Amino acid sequence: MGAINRAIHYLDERLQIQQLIDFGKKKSVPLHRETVWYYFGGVTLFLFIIQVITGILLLFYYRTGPEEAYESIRFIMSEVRFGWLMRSIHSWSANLMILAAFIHMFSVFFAKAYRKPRELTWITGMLLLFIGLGLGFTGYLLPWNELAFFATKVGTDIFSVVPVIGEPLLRLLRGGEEVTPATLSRFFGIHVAIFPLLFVGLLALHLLFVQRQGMSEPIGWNEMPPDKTKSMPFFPNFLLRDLLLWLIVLNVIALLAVFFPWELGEKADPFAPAPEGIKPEWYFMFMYQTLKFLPAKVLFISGETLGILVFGLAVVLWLIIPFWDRKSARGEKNRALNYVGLFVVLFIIVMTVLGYALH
């Protein structure tokens, strides 16, 4: 215990962590029903830490190019110790950080806590999920097997409807007009360069924006009398619950990567015909399933056009939500939009499983 006090002492004097521990002691969390939905950010930060982290010990190995991806993959699964460990960590984690980060999105939405002076706030976490579900397309088309070629081809074909920009655009992420070596080596730029760095920056303003504004409490809260308001402090009480969580979340994973491996697949043939059961990844699938569901052509314009530019505009507005719920902003109720919310999330549950259950 000397050698440790003598360490924090050490550090102490020159970084004043003393500092930082008051500050995280006069930071409180509020105590109510739905504090439990203020976790699933700190769960969102600790999945993409362990990215992170297995992604720099994936890149030891892996190499791009159409033929080295697939057998460096093939070679970190059934060569390097603990390799297969490590990817399937990766790729599980990869879809619970999406997962938590949309039942976080749903949970701020639905408590109403984009509210002023938490727009930018809201604004940062909804880029933040962007670049996740960026991170998880690139991501997914890098070990260079049958089922990611064909589900990128098909991903990537739906920018080709967006109107004026759309053909650009396909270009700009095939390297071509087809899904190819340079598509490969584009994504795998953009999934361990681009998209981390700017996710980086966004989470470091995003964490900023929180401990300046600390959690947000429930409409009506600041009215209450005190002995009916409770909170608990930020140190130590609310981070080490979250640091529990984050330990039972690890457990979680690590049981998923043993017991159900994340597998490699056949390896890419683009001159092959596509195999049947093509589809996205689950967090795309809702729009996928829509899609299909259009008709071929609505009035004058595509169905997929139309719904491209309809799911457009409903992220737009989503995005900019703090800015048009006035009701919100002034503190008040807004059941009209909660209802919106309900339907949001239960046309996604929907249109998820009818995209399982129909392919």
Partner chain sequence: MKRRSFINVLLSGGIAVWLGSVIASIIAYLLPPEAAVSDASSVKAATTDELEPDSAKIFQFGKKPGLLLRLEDGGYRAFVAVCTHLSCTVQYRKDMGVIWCACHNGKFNKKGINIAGPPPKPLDELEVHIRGEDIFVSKPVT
The other form holds:
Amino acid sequence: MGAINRAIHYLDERLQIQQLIDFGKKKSVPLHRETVWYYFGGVTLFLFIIQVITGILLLFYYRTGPEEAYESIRFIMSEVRFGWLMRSIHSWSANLMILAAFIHMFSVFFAKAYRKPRELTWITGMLLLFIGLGLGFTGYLLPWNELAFFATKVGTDIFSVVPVIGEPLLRLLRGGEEVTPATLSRFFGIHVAIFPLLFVGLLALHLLFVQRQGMSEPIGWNEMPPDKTKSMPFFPNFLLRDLLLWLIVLNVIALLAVFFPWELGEKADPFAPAPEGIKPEWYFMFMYQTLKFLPAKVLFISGETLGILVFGLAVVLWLIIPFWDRKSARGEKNRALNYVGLFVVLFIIVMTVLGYALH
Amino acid sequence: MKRRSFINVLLSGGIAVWLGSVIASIIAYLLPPEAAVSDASSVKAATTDELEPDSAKIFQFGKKPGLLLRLEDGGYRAFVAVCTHLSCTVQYRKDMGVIWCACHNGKFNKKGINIAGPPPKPLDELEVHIRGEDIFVSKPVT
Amino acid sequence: MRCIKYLSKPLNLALLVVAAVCLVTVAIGNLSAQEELKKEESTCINCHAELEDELLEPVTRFRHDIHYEKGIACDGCHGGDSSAEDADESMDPDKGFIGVPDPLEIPSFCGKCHSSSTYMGKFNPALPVDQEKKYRTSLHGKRNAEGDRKVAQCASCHGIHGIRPAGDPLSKVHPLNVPEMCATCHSDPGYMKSYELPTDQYRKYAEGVHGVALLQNKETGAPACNDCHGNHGAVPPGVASIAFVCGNCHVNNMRLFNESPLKAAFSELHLPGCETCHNYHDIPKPTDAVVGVGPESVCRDCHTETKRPAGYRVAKEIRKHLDTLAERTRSADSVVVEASQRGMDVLDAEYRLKDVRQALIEARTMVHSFDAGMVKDKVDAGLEAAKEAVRLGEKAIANYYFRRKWLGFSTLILSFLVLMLIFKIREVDRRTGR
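For comparison with the form predicted on its own, kindly provide the form predicted in complex with the partner chain.
After this comes the whole thing, all chains and molecules, with the earlier chain placed first.
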């Protein structure tokens, strides 16, 4: 072990990394009933790293264009060594990342960990979730297969009901009136350049905030007697546990990639009639299903427009929770908000299940 | 050897093996595969010195065979070489001057239009592009 | 009466209803045009529209008649003067009024215009003008000329007043409707009694490969009665010409048969070319079982181990070759299907399979050469392609298993690392006093 110590010493002399190690050692993770939820941020981060690596590797063979996109992915999956693995991992890990991010977000919500001083951490986290969803939406189209083509058609259509700016927004997004190869080019650019750039920037801020502020403690933690407030050093104890979970997640992804390889489907044919069972990605299903349940006309506006407006309002309210949840900010329990959160979770689950059951 | 360093050795050894195999897989991934990059939109069908005037060849065009036909005046035409009757592969018959299907004697003229026998429809035409000495065939832009 | 009989058939009734609906639609949408037409057609149509049954029928049906569409009024065929105000005047025999033509006169009645290229050229220069001439050479035409009012003449097949062009799916002579149209007379035992003709042709045809293709699968490329028997010059094809009739579509089979030794042998025995093995009317979809020496074989009709044994041996060998390729096609298919069901990409293997299937089709056609060597050549080409397809399919399946092995290996390493991490965590926890 002398080599490692010498290396640390070498780096310390030049970069003062001992400070970082001390910082990590000083940082501690509170131990309580809900400690398990602390892991989901790390899992999301790990899945994002997988996405970056496999995404870059896929770029070596992927070509955009209505013909090339599908064929190049077919080529990756059938001819390139481990290409099947790269593509399957990228697809599976993307979905798991969104799932992990949702769990992370809701755990933070129910722990009220967004309260002062962590308002900005919450905001950056929410923005990261939005971009994550955007990455999923744009990435879904890239193989240019039938299902993705029509799902994108339906998905982008929703933007058209946004009042006033709907139509120009739709045109901007699609690069024209319809979903065409121009849309594919746009989505490709957004998926591999704009969103990753934004994501990495926000992620850096998010992680910086977490490091500066340390792990959040449950409400009433500081009032508890010292012998009840146990904690664990972040480095190495918690980090090793993080690693352990990451390895397990990695193995699960490998398992999924081999036993449930992500399908390529049929090449998109813009002139073909829409196939049956056009569904959005599962994480958009609850919104899609809700909009379907709404009546065509509510008072003077269309049901869809109303739905979009209500969703938009709800998302904004959710985003700025830290600024209006005064009770949690004062360190008091906010039971009413817990019920709201519970309702949101149940709503999402029920609508998602209904979405799949009714199709 | 202490228990602690024993675990450290096994752990770092395991990580090294794992990292090694990951990196090896990535290198294998990056090495270009044997098959040329598949490209259904454009396939190199032949070179310019390959076909005599008034002759043709069959090439693979994605899932289907293609027929590259060199006309008597030296120009090229290409079709999806799948007979519109029962999906046999068609061929060019110099003696008859037609594209011919061996299965049921279906005939198409040099423009791919069905002129005799059971085929109900013309052959699908493909686009021919000549770049330098290579002849590329691609799907027509719809 | 005829009107009621006409309406008693559901199809006709339906047609009439459709026609009536169309009429009303046209009438509503096109009132002013209707007005104008009325003026032109005044006497015949106006009067007959007021009448009932038989006398009304020409008006309702004529609206959909090709002649009406081309602007030919009643007097174009029936003579008289349709523009005359008075009924007696318009139906004046002195003005050429014919009324209902006698069946014996109908061919020349239609032929007045249809046999004149100058007249027909005004409407459709591509339309032949030899129908009447050909009709006169047909058995129908000959008997008609002899005074038989029962045999088919123009109106029997094309209809009366509601005559539509053959390309119109509602036309009685549209390819899909021809077999039933011929069957109205030819499947009626009472009607056919005096001619001593069989009446099972339609039933047999409908069961045969052509009937199934045309009537069930609506493949208009498949032959109806007239494609083999001719239209206006309908005759039963003779023994000598049957191979030519079939050969119009089955070109390869005819060529191979004509070049084969069987051609001379069949002529010697006065056997017709195709129908000896394939029947006529109830032509079964051929299978490999028809070839060879098995129970369904047609070869055994003439060849047994003792009678003409050379042919028996050839039949046996040809069948063996066909079976080999058919079997290999199936096994190659199943390998590729298995690979594809395992989620592997089998595009290249499927590309090869196409060649295998094509070789099988060609080998089956090659049977008509009755030369085992020629069949074998085709079969060998198919076997070669099948080998390649199987190789590619098996490669894909091997790849599938490779993925599982890879997963096993990677799970092994990861599990080892997980285990080591657990030890490490316990060791660290102990050391840091937790």
